[in-house]
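In the form predicted on its own, a lone chain appears below as structure tokens.
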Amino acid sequence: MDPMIVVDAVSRRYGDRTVVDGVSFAVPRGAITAVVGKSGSGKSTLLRMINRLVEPSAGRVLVGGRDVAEEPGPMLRRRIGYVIQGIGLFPHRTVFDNVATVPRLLGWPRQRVADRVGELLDLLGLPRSFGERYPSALSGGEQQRVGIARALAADPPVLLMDEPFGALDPLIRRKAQQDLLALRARLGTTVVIVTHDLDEALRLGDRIAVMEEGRLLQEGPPEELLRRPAHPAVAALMEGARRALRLLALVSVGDAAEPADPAAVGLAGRPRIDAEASLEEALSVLLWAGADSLAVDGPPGGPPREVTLRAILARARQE
């Protein structure tokens, strides 16, 4: 593992109260780590110690192999993107000026700033004409995209996100999550996201860190936490009755598909599903259709494939 961020025995105390207690983990370069836990578990404080909005009482944080304590806080935060709860756009500034905030602080030439703002609006699917609008004229989902654009404006290698999608309605929230995954794939940004939503953590995280009362209970790939929870509180968080479905949500249909009979795939009425869908979605389609297999839509010209109920159940039970 090539770590971009190393959190090394980090603690934060306020008087006699310890809100983060000796937490250690590493975030691989280009990966998304989701920090999940109940309110008051210390997850937001931990996030803020990465960019020194909160100073550790003990321990250290390394970003790109460098101790963040060796750099002035304001300079550090200009190279670490940060998306806060409730989006936090400047209401008196236009979209353009919001996105341009950090490049201007860094002294970029005017044309370079304009080019970067336009590039990011394009990347996030927003018309460049939105640059003249104020945040109040945008929908919640559009404001969220602008907040992400502002955090990415100086092309930071690290993006920190504190409950970034909590205020969005479910449909817009799912789209925002998909946008984040697409951005990470395109830009290779290392992301740490704090959330209280386990399903969001499982959907986004290459790794998940579970916190409770300031302590890190377990950190690792989602499947590891689902199959082998290391603490009763982790097992409870994973909700045993839904654990099998959550495991299926981590596996794509394409990963479980098998060669199919070419004649059967083309039969009228045979239910179909995209190879990029999850096995949880495939199971839902199977149950609704009363079928025991689905034809899989993959790349054009590829061999016909199917995913069967038998294969889905085998994945859910796999140890």
Given for the second form:
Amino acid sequence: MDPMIVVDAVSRRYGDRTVVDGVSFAVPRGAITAVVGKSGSGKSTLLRMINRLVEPSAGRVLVGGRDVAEEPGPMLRRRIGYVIQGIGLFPHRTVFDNVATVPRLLGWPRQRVADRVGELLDLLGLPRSFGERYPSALSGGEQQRVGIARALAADPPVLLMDEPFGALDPLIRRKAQQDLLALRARLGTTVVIVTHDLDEALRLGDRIAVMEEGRLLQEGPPEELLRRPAHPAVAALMEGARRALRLLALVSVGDAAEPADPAAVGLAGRPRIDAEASLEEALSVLLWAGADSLAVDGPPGGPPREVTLRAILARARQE
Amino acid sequence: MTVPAAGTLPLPAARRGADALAAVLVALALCALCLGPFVSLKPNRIAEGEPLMLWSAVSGPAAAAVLGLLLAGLGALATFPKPAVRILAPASGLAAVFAGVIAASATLVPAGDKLARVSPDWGFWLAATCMALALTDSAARARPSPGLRVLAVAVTWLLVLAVLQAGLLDGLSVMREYAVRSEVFWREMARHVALALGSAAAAIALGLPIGLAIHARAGARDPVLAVLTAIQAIPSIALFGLLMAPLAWLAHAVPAVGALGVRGIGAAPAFIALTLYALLPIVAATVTGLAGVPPTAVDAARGAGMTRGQILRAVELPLAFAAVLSGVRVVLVQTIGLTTVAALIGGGGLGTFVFQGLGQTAIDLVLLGTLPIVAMAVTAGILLDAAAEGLRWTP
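Which structure goes with the form predicted in complex with its partner chain, now that we have seen the form predicted on its own?
Now the full complex is given, and it begins with the chain already shown.
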């Protein structure tokens, strides 16, 4: 299938400073690509060239197979969702009016706008009564969700996110990340998310792009970056010593579980773990219990399964 | 409880216990009435006035009533300092001294005497000022809603006009000056208002676009603001003088301009000078207001696909509105006062009376020009403050 976004040899220069230098990569339809890098690595500028908030000095960007330069910037941006770290809700407009921004720009009839705003508040788990409130009356996490609702209002096929969870505290941040994965699964939106947090990138990204000083060092699935870093800086970012644990964090218990022998001694008495949990968590439970296998819960009605220390170690081993 | 609007001074929260300020001011007013002459009586405009204490100016019972009312107010403030008392005590005191002046002019000026006149003396002025201060402070602490403030201003104006209309103050020297030039007074008043409002409107029409244009361009912002600040620093008389020669030349060289009434002296240079003075507050307020718009909101607006004009209309201007309005308030108050000077170059306005009065050492004539100017400036300030607060976007 055609990729949803193609970034083709894109550069951006300010005077004699090159902020983004010949970057190329593609984002498959419905995938999440996480762009990681330190501040000043050019990752935000790269993101802003996809919806033309910044014009490339060289190269081109295709969204849905079409060169973005063919269309006036404002028209293009109404088709692409955009979420930023500061959230940028309009403080003088109610939550309803904030979410309704793009549908109104597109000239939707009133009733359709109202229906859509209600739908989005439901989707993001916000009570519909929040529509009448002003952003200042909401918590940081709630404002963040309103920001995402506003970005998704016109049902864009592509969502660009620039450090969207940067201002949230760790617990709410974790929840927001899970919500994003759930939204993507439900809507099939293609997402590019910029972050400086590697754990966030590994948790969210189907693919990861590592930027440094304007260059794209490596782009690929998380496991590939962990196992075969193409550049010393990528290896350093992945923190070599911890990469086995990071690999385990990418795999769910369900994927590594094997059928258990119902006759085996003490299956019922063994420690248990949910099939949705990661192998990293399973390893921690095993170490804590001093056991060498765990009984796996779910999916309901299936045959009894177990995950063994041997299987976990095999997943974390260097190839 | 309402939150004070941005741009207004933060007020101390209403205090429990005795309100020292209001009580001290009312006590000071009492001292002023007991120690200073209340009015002075002149047999005619030029003669030396004879200072009279309150109890010599009005009947004994009337004087006792005025002093008694103030004393009662002071007692109430000391024992029962509720917000209502803090407003009522100075308000009733203020009404009492004004009633005293009305009574004095009725008692002292024989009926039918068109020459004798009564002027308030320093005892009255000090007492009235003290109580006006106490009233303003108490009213501000009560944090009335914008609507209530507008209502209070309207009621005060109606009351003052009714008192004037009823002729209750006709024996006062200021009203004597008015009586002989009432026609000129209203003409100059209209001129004054037209000059002040016209130049303020011109400054808004010019200043807002200038502010918008220089807001995003640091290279242009600083020089423009520096030039406008320099203009503000030119003394008004000098600015009028600077404008005379070019305008006289323009009227001469381009007859069409001359036909419009533009001359080296008169209303044209006054209008231009007043507009120039008003530009800095408007431009500075616009720039400040736009600088206060959260950059993330503008970025999000661009990201949502708003055009430059849509961002300006839907995000930047509404968020900068309160700041711009406070600039308009500064300009209106400043311009109403500054228009006085227009009289010096033949621009007319209430300044005509001020400078005539100064020339003739007729302080009553100066007051005839000054009092309406002060009243209009204060009114404009209160109304625009109320508008700025009433039209704010914050819930």
